[in-house]
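The form predicted alone is given below as one chain in structure tokens.
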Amino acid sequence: MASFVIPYDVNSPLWSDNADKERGMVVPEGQKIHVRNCASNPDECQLGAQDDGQWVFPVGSVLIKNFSFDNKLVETRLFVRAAKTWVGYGYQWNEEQTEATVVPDEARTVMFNTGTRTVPWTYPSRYDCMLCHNRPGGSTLGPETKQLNRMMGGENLLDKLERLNLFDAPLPKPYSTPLPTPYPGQEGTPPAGATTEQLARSYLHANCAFCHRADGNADTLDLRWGVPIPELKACNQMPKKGNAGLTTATILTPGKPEESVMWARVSTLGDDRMPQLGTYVVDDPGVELISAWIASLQGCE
């Protein structure tokens, strides 16, 4: 990426049909991005204490995402902070690595040579950007303090970021607790000591809670990190849009994921698969995370 780019990662990434992925952040010259403080601004977070931490950017950001396989880029998206909303604009790159060009507005899937393997990937149309960047989650989904929270370079995220000027206030100390890195991966492995539904939770407010969220494009599930699962909507709850084929289930059925239409969703391809956009390949680790912490669950405290 280009200099005036600043890198950064995330504890908990999306799940992105296991493609690599760089990502950068472009904050306009003199320009400050604002951390929700639930303690200090209790107005910000009207739903809860899950939504501290949050950040706003200002007008004229730019967040920047490559996907890649086998270190080949495949496509580059911005999200671009424009007066009234955001805007996402998707680039496939050709297979010599030489051009990148825009997408058009619908969506498209090809089949991409890496050089050693030839891999399925599709581009999301803008309408289908937006719908996961939703407003209600933050638009911006990854950065937030809790996914910032960690090394890189041999500093920390949020201190490189406050070192550069970039808040509007200082960052309550001590720092938000980082989200746990649900399984190994590009962006690390679980730290010690965490617990399946620790992983779990992680994963789900990473993968689905910017839509199942209390104000929310679905927000018939709360799956935000921090939410106690009675507070779900989900333990023994059935579910309101169908049962992604199983013949006895609830949402979330403790201590049996095979009854548990949560653990099916992320477990399929097709109408019933959750999340809805933006991935086409199963996440095997994930769903595997998914249905050991319900295997764990004794009832719904």
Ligand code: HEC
Given for the second form:
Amino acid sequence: MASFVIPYDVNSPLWSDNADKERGMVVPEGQKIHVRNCASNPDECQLGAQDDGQWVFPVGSVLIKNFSFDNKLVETRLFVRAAKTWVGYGYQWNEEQTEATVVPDEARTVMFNTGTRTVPWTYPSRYDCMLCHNRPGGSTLGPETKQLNRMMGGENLLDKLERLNLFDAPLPKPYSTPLPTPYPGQEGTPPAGATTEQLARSYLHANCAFCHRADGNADTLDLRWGVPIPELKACNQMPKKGNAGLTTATILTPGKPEESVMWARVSTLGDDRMPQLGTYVVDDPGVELISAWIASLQGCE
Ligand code: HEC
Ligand code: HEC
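Could I see the form predicted in complex with the named molecule next, after the form predicted alone?
The complete assembly is shown below, putting the previous chain first.
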């Protein structure tokens, strides 16, 4: 059987300035995906059980993400597992949709004509890819069991990948609980009964935690799913990187989003913007969710 592209979706997506996305993976024939298992291999979970279920792809794998507006492709990104490292490539689609050319080393912004309107779009540089797709964050950022435990095309994606014999060991059953989809969008709607806290924490996990983890490139916070609130290193903690214009703020002030640097940094497009790359449009529903969660907190427990 030859290698082929397996389409997949995630439960909790990266905010990408309103673009629609399609994702796919190619695993070389005969090779297997390893899934981190913190119970049986504690060595691969130095930062605790929150990393359980992260996927490690074999050499030769290619991950693909397409970005489009109004069904017209603006960018294709490839992330390729070479012998020692991962390499990222961005491709810019032409007006006729016949060809995509590799984006040079520098980031570039264009006005993209979707056919019915014009939207700004910034192609990240190759260096930008690696700031997000960093090794402590797992290199590949979407594929993990709690992100792909979802239905697609009438079948559970994990069942499908097991049926295709793509894992090096059977996945533990029952599968880990899906990350809740934070707000209605391309990935569906939040599950009934999910709390604001769960939705906000799912958002932070998917959009922030690959940098904000104890071994990451912004290690003062730990925003991974499952980290207890006092250990986020945010609640009632003084910011170490400035107050983002809020003189009385802490990073997360329970009950007071407008006195929380975390809220300010996702609400702005200025120098303090979080994430600091890859996004140039404020994610209103995401900000709303973080705000509602902080407002609901009465303390740091
Ligand atoms: C702001 C951080 C950020 C930047 C910059 C970024 N990515 Fe990603 N990328 C992510 C996250 C988070 C995901 C997983 C969530 C999703 O798919 O919505 C992802 C998913 C992907 C995927 C699907 C496989 C995977 O890792 O989940 C590919 C392929 C990809 N990105 C390629 C690239 C390339 C190539 C670049 C540079 C041109 C790039 N990305 C820049 C954060 C980023
Ligand atoms: C690509 C890596 C990256 C991503 C993704 C990212 N951050 Fe950051 N973050 C940083 C870096 C680096 C700093 C420190 C430099 C600075 O202040 O801008 C920082 C600083 C911060 C601070 C200030 C901490 C302090 O002590 O002052 C907050 C709050 C923050 N980020 C929240 C977020 C949130 C919320 C998200 C997701 C919506 C996010 N970040 C996504 C890299 C990242």
